[in-house]
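Below, in structure tokens: the form predicted on its own, a single chain.
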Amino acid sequence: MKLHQLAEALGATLVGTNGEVEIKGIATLSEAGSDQLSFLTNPAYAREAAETGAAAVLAKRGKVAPESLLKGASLLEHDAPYLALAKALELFHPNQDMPAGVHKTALIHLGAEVHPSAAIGPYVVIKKGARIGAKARLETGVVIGEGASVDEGAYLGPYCVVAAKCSVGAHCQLEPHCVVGSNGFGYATDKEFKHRRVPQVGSAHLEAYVDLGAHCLVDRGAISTTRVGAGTKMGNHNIIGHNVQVGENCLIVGQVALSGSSSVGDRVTIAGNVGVVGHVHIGDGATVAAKSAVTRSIPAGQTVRGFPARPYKEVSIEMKLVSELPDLFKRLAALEAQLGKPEA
């Protein structure tokens, strides 16, 4: 593809005079060459844009000087350019399709339901009453439970496992080892220390368009239904606990734990390895910093972090005057060796 017309394709606006280059990938600033693309969506990186080898760089509108780049090498500016890169990364490397079709090693009951255009891997199991929608792909070793359903266009990987009853909806994509519909932790506790389960009998249910990364879990309600919002995308090692009920379009970065009956809003963000306990609703557009233990509701649009959670301008205060108390405690010790020390 000529440069011209990937900057056609992405809408963005080519400045430079090499617009007929033949593009054939896209790399790094630092590993790029004179047939490639290039990218910066991070100023932190305006060295390497200024010294890469690359044909053009994608960046935003208005933010780099096109004369800053090496002679030769062109500008594509773009209101977004982090998603017209995720598109120009989409023409170069399109989706590997599995072929429609069911591996002889496959086990379907009978009394499932796979659609024709449906592509089923190598030692699938599709339990009775099961559901396969249109060009569903379940890769090797994928399990299906009794009832359960995959919605069309889902993506299941390697050893993904959807429980009896529980669903994925239309265009989901979930990566190697994710479980919908394991059982919640629920055990009800004797006079003897004694723990006794507590049957996990509700579902678990993703709507359209919700991505989990790597051994996410999502249990089944221990009597309702555990949802996960249209559009939601999830990183790796995330576990969403029984009746949890997450909003649309949220992002939940890797290694977090949403403990039994919490709930999140709308475009909430949760960054790595935060815990939030159960019963707590974190509202619409609010921000879960990294590292964060989130003990109580959070308000719509704030932005916390911290152990417990709370505003982010608070903490950063708070943790700004602790550093500053070795030095505290020197001038103070420097004013008791000059007036002497107060008696006890």
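Just the form predicted on its own so far, so send over the form predicted in complex with another copy of the chain.
Here we give the lone chain, stripped of any partners or molecules.
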């Protein structure tokens, strides 16, 4: 594809003279050659942009001066360059669909339904009453429990498990070793501090376009349904406890644990290694900074941090003041010396 055609396909404005160059791929600023597109989506890399040997640099409209590209790269200006980059990558790396069909080693119960356009990999196990939708792709060793379902176009990486009665929505993408429908942490403790399992008899449901990074766990409800809303995207090693309700289009970065019966609104961002206690609610559009502990409900739109998580600015000021404690203790001692230290 020529650069001017690519600009058109992306809805970008071409600034420069390389429009007729045949573009063969996409690379980082430092690695791109004269037949590749590169991109500047983080201003920290401006110096690499100046020196790039790429045919063109995709960047935010108005943020990069064409003459700053010292080796003659053209500019592709776009209002949302990271979205345009996603689109460009899709153009150059079309999804290599697993071929439709069922691998001979897959074990599919006679009472399960598998759409003929689905791709079922080696050693997959699909149990009684399970349903697999059109163009769904199940990689090696995926297990689909009794009565569970995987909707159209979903992708499950190697060794993902969807337990009995649970469901994965259309176009979800699950990285390896995820579990949807594990038994959550439910124990009734007696007077001698012995713990009796509370049978976990609910289910877990991912709505459409949910992504789970590798090793994510979504526990089934104790009695009702654990639910993750459409379009929510998670990184690696997250835990969604039993009965949790997560809204739509959230970002949950990684190493996050949402304890049982907590709930999260829509468009919430939860950064890495956050813990949320049970039975609290995080409102729509809220943001929780990394390593926070959410111990109370968070209003919609609020940005919080710390343990317990409180408004970001408040906690940041306190953290700054903690770093000034050595000075504070000196100032106090000086006052005491000036006054003669009072009796305690």
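We call the rigid core whatever largest set of C-alpha positions still superposes within 1.5 Å between the two forms. What you are looking at is a predicted structure, and each value in this text was computed from that prediction instead of being measured. Positions refer to the first chain, counted from 1.
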query: Is_shifted Glu22 between the two forms (CA, 2 Å cut-off, rigid core); finding: no
